[in-house]
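In the form predicted alone, a lone chain appears below as structure tokens.
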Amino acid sequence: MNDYPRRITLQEWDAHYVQLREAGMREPPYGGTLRRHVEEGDLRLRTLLFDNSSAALRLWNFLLTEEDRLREARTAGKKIVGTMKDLGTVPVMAYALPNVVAFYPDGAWWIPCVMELSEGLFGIADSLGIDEAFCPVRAMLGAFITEAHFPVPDLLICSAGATCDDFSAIAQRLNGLGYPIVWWEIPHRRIPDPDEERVELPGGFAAPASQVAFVREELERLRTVLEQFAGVPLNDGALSAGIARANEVRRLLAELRQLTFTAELCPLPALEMLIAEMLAIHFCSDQAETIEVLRELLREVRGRVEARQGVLEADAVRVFWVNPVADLQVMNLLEDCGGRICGTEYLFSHALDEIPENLPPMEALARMALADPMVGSAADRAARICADTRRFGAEAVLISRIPGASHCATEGIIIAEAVRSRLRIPVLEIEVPPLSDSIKPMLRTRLEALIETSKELRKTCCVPE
């Protein structure tokens, strides 16, 4: 069925789904209407706009059925690892083992948005002494207590050290509640001294060889933990194969991002791109299916680019988005105001970079872990954001501050100053709560101002090369 690309409401998807089925659409076992997720409590879907392709439908259904997959995995006798905070490192190791599934309980931070606060997770966190002064990831505490959103993992692994202060405090509270955690340390990445051996990392950063060696030792310790947990060896051969599978996901995403962010007409909306990028972190609890979902999405985008079709107006302003937004609806709002996403940095860019396959696997994983933008300086992060903004030709940068997040207090200023001084393009900082309805008019006004400013600049200058 050929239907011109566009964003549609949930109500429009109801009829569109019937048309796709009548036209012969084939669905995976977790397929079905988006409407059923609302009936299961995902109320925010009622106010979102969605891409109208069958590939996007598969993507959304894949995301929203992760809990089902985890419970099915447990029923099938598989072991579940909860990997926390490192966003992309330990899952590569876990998925190199047979009969092991890994996921991030951190993802619970979006539950209050998706369920429009109907689940009561913040209230539980409040009762445990983790109030609204903390990042929305505090919802994770309530998810563990209720066991209503994912099964309690058989093993919990969490990175500590150069990580978000909020998350560290929340994870420690979880550990104190009787959910034992295996901790591993990631040091603050620093610039090597002149007399130190220097190691180049994925993504363009560098670190002292001593730091890489330290992280490798920490990951070796985790290898022993995972081997004992799974009851099978996690040798270099298995790790290399696991890295190769992870890199297949990353290569698919690299092409998808390049095509989507640089196309003359936007071939895929911001929300679907956000979800696609998130799959790199832990494969939504099914690595093989992640690859199939991304392949279908990439086929759709290739077709639209070749046909010169897009989902937004041709003059949409190209915006680089920094930090994941707490309320998904705001990404729709940017597009409603005349913007399009052309570049992102959602705190896990190291999970999008390919892992070196020409190194011993533990060395490669250590380098990848140290490439995390959040374990280095804000200046390092700003430098990469500027480079990627230039690479994708973005005309403005939007920084979404996360309420209560300790790292958002100062880094936004550093990033904004770097962008203004190096690229001379507009920058806007906004703070978005899990539900933004009450401040939507203010957000719209500020986003419209960013778009109008960018359009005015088009008349007087070119985007820096």
The other form holds:
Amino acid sequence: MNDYPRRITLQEWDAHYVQLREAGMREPPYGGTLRRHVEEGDLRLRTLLFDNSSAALRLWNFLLTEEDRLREARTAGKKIVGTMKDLGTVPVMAYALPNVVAFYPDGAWWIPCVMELSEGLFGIADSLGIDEAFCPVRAMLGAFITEAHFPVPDLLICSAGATCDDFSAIAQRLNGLGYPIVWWEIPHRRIPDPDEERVELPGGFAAPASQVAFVREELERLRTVLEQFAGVPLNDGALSAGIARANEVRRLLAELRQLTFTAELCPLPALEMLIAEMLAIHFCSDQAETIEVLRELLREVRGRVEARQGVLEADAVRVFWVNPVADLQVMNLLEDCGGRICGTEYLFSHALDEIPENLPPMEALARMALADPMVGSAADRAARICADTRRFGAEAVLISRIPGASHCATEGIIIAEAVRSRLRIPVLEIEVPPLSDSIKPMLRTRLEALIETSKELRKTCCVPE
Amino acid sequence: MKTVVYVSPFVPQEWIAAHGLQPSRVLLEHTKRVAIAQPAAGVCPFARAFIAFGLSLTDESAIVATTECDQMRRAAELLAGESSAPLFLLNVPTTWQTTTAHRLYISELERLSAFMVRLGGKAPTKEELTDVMLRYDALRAEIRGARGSLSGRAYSEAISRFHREGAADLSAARAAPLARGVPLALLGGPLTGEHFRIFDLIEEAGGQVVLDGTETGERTLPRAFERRRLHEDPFPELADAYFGTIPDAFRRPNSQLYHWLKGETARRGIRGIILRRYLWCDTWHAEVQRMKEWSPAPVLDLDVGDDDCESRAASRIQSFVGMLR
Ligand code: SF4
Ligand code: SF4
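In place of the form predicted alone, the structure of the form predicted together with the partner chain is requested.
Entire complex below, previous chain first.
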């Protein structure tokens, strides 16, 4: 039994949960009320608005129980690999092995927001010399020290090279504290010279064949590391099967994104879509369950689209969102101001694009790794953002600056210029700290201005070319 | 002759000279240039000065930028679109312990060669490259040899001038031993022209820089070439002398930096380290606390912003050196 789709508060979820249970809702073992996560410290949930479907409940519960899953995996004798920074490539390899679970310690990025700073991770990072000049991923250091948010992995693999300085510096700090790290190089993706062999990458970028070959060699090196770690061979057959499973997740997400971003009425709120997209990176430590969670969500969205039901006003302005937002509440705020998300680039588009299955698996993975929007130029990333903005028919672009992030200082300007000149639609750049309550009125004013401007433009023309 | 300008120590001077072009590892100007560079907030002042410098060039010069940090990579992108000077972005791998990383660096130098040929340079024969390498190696040896007879500032300026002009000007060298203050290491990113004043501030406070570990100083001199390998095949020897041995904070892991510092600190009897870093430079910023925990000698964290406030730096240096005396 689901009510008419809408966004509800945590308090409303308490009563709604009881109703759903009484109506026969069946839940996975990690199911339960959202309220219990607040009791465990996820205080931010008290201020968020959630989708009211059982599919969304399952999604939230899946996300918020990852730590339990990792600890259970350890107890069950599974090996845990912490993959760092590459956002999507190495987990595909790790999950191709039996008995290995991979996750991103980088995910600690959101802990200070979700726990409303009660966990003290920034304080620990500060004491290690990693202060607010760095992006919120610095919370990861504290999470390693306290061991209160994830078990310390048995193996750490981190990409370096064309990455942000924040992460590279923080990972090095971690390494300096005595956590061994296997580093692998991801080179800055460049435009092939005219006399160079060119390789098309998933998502539309291109790279010189020599760079693809280089990354492939690096991944081969990781294959050996993983084989030794797991004590079993990681052959091409297993890798291909792993790629096929990852692609199943990506296909489900592609349909979910297409339906949600293009439906006349918005069938699923921005927050739930953000979490769903994040599942593509490392499957929230359970690949099979990720597929089930997404299937249920997709069924819900399909049903709503067919029934012409939505969670927001019909005239909500279609906004393309760039970068993950440090305070989840701001996704709600955009919707409160009359916007809806129609397209995203949360720094990991390469984890959403299907991995080619008609290539040798390591070649396919190398191409995927090089398709990372953050390893190329800001102009490349801007081009992709423009293409996807067009594809989803967004009417405005919102760039969410990440406090301290080394890439945000320059790329926001480049992306904004590209959007304005190519699409001639409004662009807004905001900076959102992990807890934005004190600047909420200012953020609201700016978001409202964006929405109003976009609505005004509707009267004058204005379909982007 | 076209001048090829760059700021990274991982661009081999000899490689450019051997192509018949003029290498110049430039000394940027901090205060004058930084004001005209956009954007501002969140960008390291050195990267901004580099942007401003690149924008001021004509097509008489060419720029070689590198990928050692995110900020420089993005500065290069900006300049590629807006500077009149042609730009080459050299991919310097951050990892260095694998043969793949070394091969990547070598292949990047080959790409740089093709770029220089397009600029009007000529790819050198083995003999030509060997000759140039021997010449530069001798100049570096001469400069290294003069360390004891130069003040900290004069030694660093001599290195910087060598990088800029390819000449060893040791006119400031004195036969008599120099008066010594508290022996200190100066560590961190690159200096700009105005920043050599820090050596004076340290001396005025009663200290003396006996180890210049800034990016501008002796830390980033490549090791001496090994004669046998040089004569067998100069190019791999060139690549290894630069990529294989220059210690830096951006390298992953950056254990070489600590290894180098440990050795030099002991050899030179260093009693304190001044770590000088630019605001928004994550690479060096993240090393400050680690360095403090690691170093037996006290460490002073000196940050450099846009408006480089000398009096603040001077008083901090004074207290630091005072504590060590
Ligand atoms: S948010 Fe940006 S700066 Fe922070 S870790 Fe991610 S890519 Fe790096
Ligand atoms: S000082 Fe730091 S941030 Fe600035 S260019 Fe150098 S490494 Fe990059």
